[in-house]
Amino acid sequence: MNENQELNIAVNPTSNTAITTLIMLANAHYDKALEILEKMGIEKEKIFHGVDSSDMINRPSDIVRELRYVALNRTIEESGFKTLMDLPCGYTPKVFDFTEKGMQYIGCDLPAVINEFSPIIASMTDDEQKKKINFRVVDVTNYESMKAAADMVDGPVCIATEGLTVYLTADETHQLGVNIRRILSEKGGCWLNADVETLEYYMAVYRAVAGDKAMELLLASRKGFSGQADTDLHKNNSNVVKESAGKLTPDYKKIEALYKSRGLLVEKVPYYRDDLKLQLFDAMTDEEIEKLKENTKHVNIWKITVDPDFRESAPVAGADAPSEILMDPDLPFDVQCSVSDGLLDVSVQGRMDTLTAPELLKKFQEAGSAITGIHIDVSKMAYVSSAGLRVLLIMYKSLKDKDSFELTGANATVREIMETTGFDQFFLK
């Protein structure tokens, strides 16, 4: 693994979860998934656990991934659009599923994934297939990176997201919705979001195979998966919740209203079909299959389109005007560092997100291990995503004396992001 790849993974370790999904599809006997794993140099014996009908740890998770994969693929095909913008593409074999049907494919993901996956797919496709395939590094909070991906082909696009928004903060989820609306307004098409009802499709599977122990096993599985994904670094407020029978559950009416307020309309496409078929049905009893089909009748993929009647709200009278930095989309990212008597002095300009945060991490590592204090001036930082916050946390945790870490100049936008994600306890004093 080269230095840049190590930096990209450190900045956003959620890229590791893409491998988990690939492994689970290999366990569901998707030959292309297994071939990709082999191309990645992962020995089959180390990762391919097969499917044991008595395995109540791995089997439900494998079924969950295949169910989502099959349902989303079917909905993509039914959308009728000729271009798929797969966000995030991960390492899944979806690229083959749709190019073989004649569709154009744009795979979008973090640098760590794209840098590894793109050459693997190039080695598995012929010249004719390659004409239908594009890959692009994308940060979902960065409109320019998303637009550059969508503009790789002409015409409307079907943007599909699975396993993405559950890892985003509330602000990042908002930015994603705004960016997708802008793209769909310009190009046409739809957004298929399989993430909104994540809890529902998980419970549909776990209740079918585990009965009364469904929640217990699901929580155990989620704990292990979250540990791998490194999602405990921030408070994920992206789901609107309500209390029902003493439990917090997603409030889908409020979520739909949020989409509406951002100029997006929701149509719910059911997972269920009479002819629903999974390859992992071979590892399920007839009773489990029937229960799964029954449980999926109320689970949906959200098909989201632009509201043609939507108009941006007028600014509120007396509200603070946005700073010049936030109004300048061309402000370049820049990091300046100097070290004196053990103090690392840093100035950050522009957006710090998945695409730019590795630069700060690299310069911090180059400063050496003798750093005893850190001062970071963010007065010219327009925006910070969870990837940027993760780098700041790495720097903070490197100090023995945490009081020797100082961050100054946070504007209202950056301050609000830190407060809503819980990072204010480290950085804002």
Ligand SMILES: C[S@@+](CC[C@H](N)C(=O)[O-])C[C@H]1O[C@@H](n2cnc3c(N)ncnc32)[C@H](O)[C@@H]1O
Given for the second form:
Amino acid sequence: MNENQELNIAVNPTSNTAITTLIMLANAHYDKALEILEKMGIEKEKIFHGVDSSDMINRPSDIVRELRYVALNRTIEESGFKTLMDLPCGYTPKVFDFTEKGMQYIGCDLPAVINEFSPIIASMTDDEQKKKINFRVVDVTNYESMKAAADMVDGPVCIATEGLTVYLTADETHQLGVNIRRILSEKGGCWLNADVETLEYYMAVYRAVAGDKAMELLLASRKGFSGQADTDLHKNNSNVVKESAGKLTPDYKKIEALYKSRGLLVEKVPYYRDDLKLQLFDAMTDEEIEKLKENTKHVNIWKITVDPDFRESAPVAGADAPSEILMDPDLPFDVQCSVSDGLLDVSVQGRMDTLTAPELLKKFQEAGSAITGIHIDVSKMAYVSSAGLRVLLIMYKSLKDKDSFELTGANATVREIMETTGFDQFFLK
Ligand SMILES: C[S@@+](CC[C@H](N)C(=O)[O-])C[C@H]1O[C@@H](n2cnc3c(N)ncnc32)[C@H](O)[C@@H]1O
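Since the one above is the form predicted alone, can you give the form predicted in complex with the named molecule too?
Now the full complex is given, and it begins with the chain already shown.
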């Protein structure tokens, strides 16, 4: 792994989760998933965990991924659009499924993934297929990067999202919606979001195979998954939950109202079909298959489009959102550093997200280990995503004396992000 790749993974370690998803699809007998893993050099022992009906650890997670994959792919196909913008693509074999069906494919993900995935796909495709495939580095909090990806192909786009928003903070999820609305308004198309009802499709599978133990098993498997992505950083991950029977669950009505208040229409496309067929049915009993089919009647992919009649109006009651994130598009990202008597003086300008934060981390590492104090001036920093916060945390943690860390000049947006993520306790004193 080269130095850049290491920096990219350090600022946003979620690419690991995409490898896990791919391993699960390989275990669900998707040959192309296995081929990609082999090209990535992943050892056989790390791929196969032997899925049989007695396996209550890997089997439900594998079924969850295959169910989501099958349901989303079918909905993409039915959308009728000619271009699929896979956001984020991870290392998915979708690229083959849809180019074989004649669609244009735009794979979008963080640099760590795209740098590794795009040469692999280039090595697995012929010239005709290559004409239909594009990859682009995108951070979903960064509109310019999303727009550049969408513009790689003319005409409307079907944006498909699976397995992303659990790794975003509430602010970032909000920003994703704002960016998608802008892109759909400009290009036309739709956003198929499989993530809104994440809890529901997990529960559909876990209830089918584990009955009363569903929640217990689900919580155990989620711990492992979020550990990989370092999502412990994300406090207060969702502001659209309600309490029911002493538990916090997503408030789907409120989420739909939020979309509506921002000019987005929601149509719910059920996972269920009479002819639903998974390759992993061969590792399930007839009773489990029947229960799963029944449970999927209540799970949906959200098909989101721009409301043509939308006019800015008063916010919908009870649908509070984080305030709009203000950005100065003319302020390019820049980091200036100087060291004097062990004190590192840093000034950050522009947006600090997954695409730019590696630069700060690199400069910090170059400053060496003799640093005893850090001052960071963020008065020109327009926005910080969780990747940027992660770098600030690495810097903070490197100091023996935490009081020698000082961050000054946070604007209202940055301050709000730090407060909602719980980072204010470290940085804003
Ligand atoms: C669980 S994987 C899912 C990937 C793919 N959709 C699939 O099903 O295989 C999550 C992906 O989200 C990507 N990701 C996380 N944060 C992101 C961000 N801010 N912008 C773009 N991609 C992001 C990660 O790099 C990772 O590839």
